[in-house]
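So this first bit is one chain, no partners, the form predicted alone, shown in structure tokens.
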Amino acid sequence: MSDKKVTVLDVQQAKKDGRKLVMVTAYDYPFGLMADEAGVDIVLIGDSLGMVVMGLEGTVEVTMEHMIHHIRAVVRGCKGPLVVGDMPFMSYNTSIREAIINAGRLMKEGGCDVVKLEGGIDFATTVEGIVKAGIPVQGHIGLTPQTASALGGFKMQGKDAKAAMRIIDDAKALEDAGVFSMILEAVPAPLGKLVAKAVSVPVIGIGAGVDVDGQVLVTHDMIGLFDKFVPKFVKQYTKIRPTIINALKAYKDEVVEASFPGTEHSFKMSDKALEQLKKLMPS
């Protein structure tokens, strides 16, 4: 948006101005720095780190401690974008009080600007409680990875009219609860357009078509760094993984062949100092 720090009000104004929002994920300091330099609007430290960084099968095993650790690292690199901390599974599911405490931890201990949580109507009162506590909340509806097993896996949601209407109702409930924006994941493009029109807060899509208020992608997916699986809605702008592997292989070969390090990568010692050292060494 600009060189200044992006705020919740800036994000909301973008929808009013018809300006598309750009959101990506980051899980560490280097990626936070690069997202900042690229000038994106929003950076999400998502619980997707469980899969793309920690090697887990899903997001359910990610803890508050994991999230706080990674949020801290990203925040050190992100000065311009709005930083969103993802609330992990079971950090907000048992009670509103616990949800408020954990949301507060992400902000106080992690340093993020806002928090995100999954769920629609069923979590509207939780969202309302967190917002009333003074913590901005981004919603997440459609495909919700933390509860993907209950939704039949990582599949498109809202296929039929009834299911689509439930998602629209979820969006409206979250708006009424006070979210400043929401993510809409893996729904038909026409439904994405309808959801964006149904609410006044920005709807940021990931696999929700072009007619929403912005887009978010997992950075590791879009640069080809994580290729265990590539969702249909991901565009790979580059494929960096083969480049890294080739560099590692070249390094391995040069070490084995003793061609690395060369003289240009080695520190020198004067002949005089070397001779004095040899005299000091036991024979």
Ligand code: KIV
The other form holds:
Amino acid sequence: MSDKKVTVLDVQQAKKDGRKLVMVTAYDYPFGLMADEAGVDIVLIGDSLGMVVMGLEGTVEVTMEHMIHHIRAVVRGCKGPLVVGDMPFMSYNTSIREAIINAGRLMKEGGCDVVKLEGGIDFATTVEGIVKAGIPVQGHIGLTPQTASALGGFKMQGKDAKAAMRIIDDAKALEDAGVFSMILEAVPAPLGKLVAKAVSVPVIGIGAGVDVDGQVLVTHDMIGLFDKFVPKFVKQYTKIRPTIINALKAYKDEVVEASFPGTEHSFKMSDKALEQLKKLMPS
Ligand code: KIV
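Given the form predicted alone above, produce the structure of the same protein in the form predicted together with ligand KIV.
Starting with the chain above, the whole complex follows.
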């Protein structure tokens, strides 16, 4: 977006200006630095870290402590983009009070700028409570991975007219509750367009077609670092995994055959010091 820190107001202005927002995930300091250097608008420390970093089956096991740990690392590298901390499952689901306390912890202990949580109409009062406490909230509707099992798995949402209307109603409820933007995941492209038209806040799509206000992808999917499961909506801009494995294999071979380290990777000692050392050593 620019050299200065991206704010919530900048994100909202982007929709008014018809400028697409660029959002990616990051989970540690090096990826925070790279996202910053690439000039993206928004960096999300998503609870997708459960799968792509921790090797879990889903996001349900991710805790507040995991999130705070990873947010702190990303924030150190990420000076320009707006940094979003994802609220993990059950950190906002039991009461508005607990939701406010946990949203506050992500900001105070993690250092993120704003928080994100999953859910539509059912979570509108929770969103309202957090926003009233002074914490900007990004919504997340359509496919909501934390409750994927209740939605029938990691499937496209809003397939028929009734289900699609529910998603539009979710978007409107979140807007009324005060979100500054929302994620829309895994819905038919025409529905993505309708949702973006229905609300005045930016709708950032992931598998929601091109006619939304911006795009987000999980970085580890997009660069082919995590390829156990590649959703239909992911474009792999590179396949970094084989490159890394080949480097590790080359290193392994060179260690085994003693061709690494060579002289260029070894420290020297003067002939004089070596002679003196040999004399000091017991024969
Ligand atoms: O956790 C995450 O990475 C997300 C993105 C899929 C938007 O919520």
